[in-house]
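Given next, in structure tokens, is a single chain: the form predicted alone.
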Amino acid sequence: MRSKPNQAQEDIMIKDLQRVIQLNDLQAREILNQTQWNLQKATNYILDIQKSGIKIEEQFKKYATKQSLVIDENGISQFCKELEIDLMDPVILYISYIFKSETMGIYTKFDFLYGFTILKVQSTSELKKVLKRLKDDLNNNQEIQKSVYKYCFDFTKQKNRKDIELRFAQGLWETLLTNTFPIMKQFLKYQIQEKDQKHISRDTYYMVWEFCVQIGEDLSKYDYKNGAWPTFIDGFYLYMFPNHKQ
């Protein structure tokens, strides 16, 4: 049985696979995982996607710009319009997660080829038929919710930064968390009043998810004195219970 490569070996295999086709690190890692880190199997998998993806590629061309051969924000808007979903519908973030898209506001040709193949659809009209299932999965499966939530940090983040702007984090919290965790509505009100916080680190962003999952709506499970929550989240607790200030 093939042993799993270490991190350095994984990085080399990802680069080797990317020499076969222009795909991002997320896609390369996912495909190599699916093929037990067998480079030949991963290469064959990609070639099969390309061979069987003629109809998908035609769908991609409907929305892509002629200049850069990617789908930009205007193309994504048209894509959503044909799916009959709003641009702010959280399911489009789930679709981007399935595509393993790397940059918000951009879909590459391989994003479409890979994502449509994973979803076992050949066209936007076929994708539209599975939207209800995708929405149900996103709303009812906490593991999927968590995976999409974590994915969106890097999806939103600028490449040269380790954090994201507060306004982007707020948008993700509102889109992905408020329906499942009503306490987030109060959290966002607190954020509107917060003046000092300009950016959100990865750790803080992830801890907001853990806060939602672990702490009850009445915050009765929150341990302000002995807990290991970020100061950012402690601030929300004190916003809700100002008499607890020392």
Second form
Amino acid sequence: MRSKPNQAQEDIMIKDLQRVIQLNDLQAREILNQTQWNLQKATNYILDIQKSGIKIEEQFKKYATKQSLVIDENGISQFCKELEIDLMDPVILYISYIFKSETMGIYTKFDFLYGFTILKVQSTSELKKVLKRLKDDLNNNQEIQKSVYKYCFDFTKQKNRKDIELRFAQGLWETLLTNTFPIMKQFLKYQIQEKDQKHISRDTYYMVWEFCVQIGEDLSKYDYKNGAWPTFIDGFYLYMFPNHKQ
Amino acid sequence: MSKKIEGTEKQNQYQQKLQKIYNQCQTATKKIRLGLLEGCEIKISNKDIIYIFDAIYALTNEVGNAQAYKNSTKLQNNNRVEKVDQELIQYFQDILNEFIADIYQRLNEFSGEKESVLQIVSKTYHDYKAYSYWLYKMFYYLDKFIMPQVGTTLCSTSLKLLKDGYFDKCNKLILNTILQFIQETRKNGILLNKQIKQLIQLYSVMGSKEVELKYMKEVGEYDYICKKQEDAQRFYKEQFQSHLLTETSKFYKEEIDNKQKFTTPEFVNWGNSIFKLELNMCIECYPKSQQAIENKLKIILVKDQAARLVDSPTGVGYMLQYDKTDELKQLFSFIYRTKECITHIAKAYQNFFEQQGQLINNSIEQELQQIKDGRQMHEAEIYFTRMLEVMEKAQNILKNQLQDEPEIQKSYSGAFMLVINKNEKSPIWLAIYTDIIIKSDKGVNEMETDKRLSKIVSLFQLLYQRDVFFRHYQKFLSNRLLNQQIQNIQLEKQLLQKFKGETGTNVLTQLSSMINDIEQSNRFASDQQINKDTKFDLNVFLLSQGCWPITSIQDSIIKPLQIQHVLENYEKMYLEKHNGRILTWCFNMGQGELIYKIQAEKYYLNVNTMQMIAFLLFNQGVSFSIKNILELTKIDKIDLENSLIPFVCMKIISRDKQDIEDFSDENEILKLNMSFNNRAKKMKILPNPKMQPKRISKVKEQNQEELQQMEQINKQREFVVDSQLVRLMKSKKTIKHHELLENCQQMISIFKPDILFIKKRIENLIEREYIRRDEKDWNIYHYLN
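So the form predicted alone is up there; where is the form predicted in complex with its partner chain?
Every component of the complex follows; first up is the chain already shown.
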């Protein structure tokens, strides 16, 4: 066993892997992680996926654009239709998470190959069968919820920016959090008032999760004075309790 | 004892000896009791005692030896030997018990009256101790050899017997008697009877299991000395002190209920007298309870009443309002007994001065203008003069009446900080006020100067937005430094040093280099003696770029011939000395005096350099079009307006279009007023806001400038906070959120960042990846290298 490579070495290995087949950083990292950063094993793994994935590739072509490079929004809505889910269904975010898809609104061929293999399904109809399990996971397993939630930040983020637009963040909060954490309904109302904030930083976005888990409905637990809450969430607290301002 | 003697025979011998001792004792004790009854000195001959003493010695010794012998041979028969010892002990006890029964009997006869109870108990207690003491003397050897085997001493036994046979039975009675006397004392306000001390003495020894009885010849008193203080103390606390305390609090709570109508000073006086009386009682009668009583009283009289006393209509607010300083002082020392209650006074003090300050804040807007020393007072001056008056009053009271108590010191700065920072004009006003003070300082002695400076500093200390203050201060400082009449470098330095001391950090480099510049310029001038060979005095200030509040430098202005030569000369000399430096002239900042000759009269015009340049043009001709002037001088149009309109107003120059204010028509002709005549020969024609045309754009510009400045200040503040945060993170590597906040707030002295501001900066630093949150505890930050 080799010792764990450093950041630079990792980047090189990811680049190497990306030369074998077109896959994104997230996927490359995940695969390398699973093969203990052994490049040979990782390559083999990818080739295996590719070999056994002829049927999946057919599925991909079904939705892909004419140039058959990627699946765009039209393809995705077709995909959702066949899965009989709404485009706004949180489970599609979970599926994207499993696919390790990098950009919102686009699935690459490898996304399909990788994701279907991980889910051990060959076609959309088979995927539909495991959909219920996925939904259960998303609704009941907080660890998965958290991973999906965090993943969605990068998923939504534009490459050249460090933050995401408030309206996208709101969309994510609404889809991912309001069902589990009713306080988020109030939270979203507060943001209609908040006009200065146009963007949401990664820290704030992550801390909204912590806020849901740790404070949730019981705002009396909120330590406005000493807690390290981002000012955006402080703003929500003051919106709820205007008298608490110093 | 070498020969073995038959047991029973021996026993008989002992018995006989014992009997003899009994008899002797009987006679002796009778004598003692008789003496006690008469209340005089106990007269008992040594012989009597010595006899018993010896007899017991002989007996115990003999028995003891026999015992030791037996112990060494065989372990039997010793119960018979012990019997002798026991009989002696029993006898000792019997004698005492008899006495106890007697005194108890006597007490019962009188139990109704507290006076007699007091008398009897203290007398009999004394008697008993005396009696026990003499008996102890007689039975001394018993104590030496036998009592240790039983595990006690004669004295302890004596005490125990008294407790069982007497004290336990009449404990209640004695206690009530004591309490009654104390109650009476309290009602009358005078300590009536010190004799209760004797009774209380009972309580302080009764709990002890081991005592010694001592006779103090000097005072003729006998006393039990407790060996284990804890037992005695516990007993005292449980049996006496607790009752005393309950009574005390019950009594005074009622008293206080009756005194609710008292004014604060009345109550304080009453309270003080209570403390005095109670202390007296403690010292005289129950010193052991002094601390407990005092604590109790502090709670009842001070702690429970402090808030009411301070806030009552005759409380601190009233005293401050009407300068009732003595009453305040008394109230303070009364409440100071319970230190934590000082917060009440501190709060009231803070409230009062906040209100006073707020009054000034509110009234200053509507204030009629005031005249002082023949000039109009600026509102800043009025404001701070008033504020300083109130502050001085507060300070005096703090010092003289409130002992400079740290808690109230905090209230002092808290109150004035709040008030001064509530007035958003404070930073600029303080800059103006400082300017006025410094300008009026000429010819004042050093002491006075120092006093004035420290006043300014005391205001500065309270200011939050010091960066805004300095921004304004810089402008005034610039004006002062560039005006030779009011230039006072020593004073400026002194004041700057004080500001530096307050802010701690070296944020005032700009200001100090301004002063430095002036000093350098003066030195350079005196080194070169530059002004010797010119027609007029040239005084040049060399100002470092970036340190002075100069917004624009107009370098293209065409210098009139009269000046040009001198300026070039200066430039040459300077550059010779400091090679490679760049010099540009700021004409709008210089000043000079022009001699204007017209109609055979000489006028001295005080103008700035820009005006000078424009006006000198009229040496070349009597009239110019505005366009012409602009071209010939290359002065900015707005500056030209500012420069020449004062001349128009003074009627030195006449213009075609009187009805327009500004120079919007560039073809307009300006002409010298050839018939100019004025009685004043010296005139100030410096640009003056009143003589400037109203410019709509200018108002806008000013607003914009202000906005820009605020933005700039805000940017600067962000830098300050950022650098402070990063510095902290760098040194600590890992830090808790609130710690970071507090430290950051503490370190920044140039303004007062609020928590929100700092938090936003922290978020910004997280985003810029200077720091990150801990994955598990999000209240912790880590520094990212």
